[in-house]
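As structure tokens, one chain now follows by itself in the form predicted alone.
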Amino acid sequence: MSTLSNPATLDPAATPDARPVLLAVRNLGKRFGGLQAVSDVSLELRAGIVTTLIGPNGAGKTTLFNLITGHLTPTSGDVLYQGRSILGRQPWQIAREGVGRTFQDLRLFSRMTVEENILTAMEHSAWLWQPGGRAAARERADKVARILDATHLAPLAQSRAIDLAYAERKFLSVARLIASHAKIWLLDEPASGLDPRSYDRFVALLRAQVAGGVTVCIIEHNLDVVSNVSDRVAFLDQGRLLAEGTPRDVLDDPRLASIYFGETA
């Protein structure tokens, strides 16, 4: 297994398989009690690249990221970021090694401003007392300002994170994402409930962002999304990896599609 040191340093030109793994998942397990929610799940996720987790409800796929990210402790197996284990570290701890995460629920601090949820997530570089005086402060609303002109969000700096339409938290959640400088994105269901033109807004960010050398898991139902963005796909299904492969080798498999369609138990 070849690990990454630095996201910079990647060939653009290189085949997904050929990238090097920045984060891997080795047998692991999550028991509920007589509930096995996953079961000696093995995954990698290769920089550079996106990858997205599929499968029909109560798959896992939540469980999973969860577990990456200090969310639950698992039952067995071990989580590699960059080549060392990250079990048993506290989820803000695992944010710091760089490995960022949106949830459903998104969780802004809703009184806040965007602006001031995207100094936030910039953690101890953006306190006003930090040192550098008016040069590092003008540096900080520079990175602000290019991130609200990223996300689309540049009209709404000064409105509060709960006065803001849906499409445009989510936006917001994903500005939280880049001001943390994550190396990996753990994004779950990211374009559920996205108008067409939020939809075609988020795709271009992602892709964006991928060619600057994000790397993305993605958990999604949105089948679009798993055709037109993913370059490596995984099922799981009752807590089990069934397949892994190029979007086409995934979607097009009849024994998955009718697991997903729930044509079969």
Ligand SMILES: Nc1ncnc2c1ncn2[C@@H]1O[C@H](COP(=O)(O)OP(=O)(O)OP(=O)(O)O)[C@@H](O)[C@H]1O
The other form holds:
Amino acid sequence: MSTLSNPATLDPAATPDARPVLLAVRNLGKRFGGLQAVSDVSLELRAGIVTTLIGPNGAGKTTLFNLITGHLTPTSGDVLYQGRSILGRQPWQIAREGVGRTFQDLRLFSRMTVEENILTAMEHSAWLWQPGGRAAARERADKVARILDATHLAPLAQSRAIDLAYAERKFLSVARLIASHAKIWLLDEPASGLDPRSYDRFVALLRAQVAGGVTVCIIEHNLDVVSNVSDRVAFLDQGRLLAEGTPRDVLDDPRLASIYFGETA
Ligand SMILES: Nc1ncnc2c1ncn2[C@@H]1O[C@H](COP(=O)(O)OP(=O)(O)OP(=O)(O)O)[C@@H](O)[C@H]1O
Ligand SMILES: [Mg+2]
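Next up, can you give the form predicted in complex with this ligand of this protein, since the form predicted alone came first?
Below: every chain and molecule of the assembly, starting with the one above.
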């Protein structure tokens, strides 16, 4: 297994399954009392591609994200980022190392403006309240302007997050990820509830970011979205990883389809 310590070594021509591994979970397990929410899951997220996690409600998808980002402690197994274990670190430490995420409930600073939400997500050295002279301030402002443009939020820069429409709040959560310079994005149902125009914008934004070197793992329920955006697909059911492969491998498997749609085969 090759691991990625330097994203600059990424070969854009490499097929998705030949890319270096940026983040790997090894035999990961999480028990909540009597419920085994995640069970012996091993999965590799390869650099510069989109891996999608699918599975029925309650399959353990969000729990898997929580285990990776330090919001939950695994009962067993390990999480390797750039080849090193990140087990036991705090969520903020893992985020600072470049593992970014969004939440199903978005978790923005609702009373802050769009611009302030972006500034607070920027790397430590660019914090709003940190001195740095005029050049640093100008650089920060330029960066915020670019992020606002990329996420179609420029006209709303001074609006409070709480006053945004749902799709705009979703774009703001992605804007914060761009600002944070996360190397890997874990997105929990980012496309759900988007109107068609916002959805198209989201896909275009995602593709541009992936082309720029960002690695993505998405939890997604809509199978049209899954086949549209994924390079690899992983299927979870009752905490177990049942399959991992190309979108066609996974989506065309009748056994998985019957589990996904709750039908008897
Ligand atoms: N903090 C917790 N305490 C107890 N049980 C939990 C906790 N978090 C999740 N669970 C349970 O673990 C299982 C997996 O939940 P999880 O949220 O990971 O599923 P999911 O695949 O993200 O589902 P959905 O598609 O509905 O978002 C569920 O049965 C859920 O009720
Ligand atoms: Mg979930």
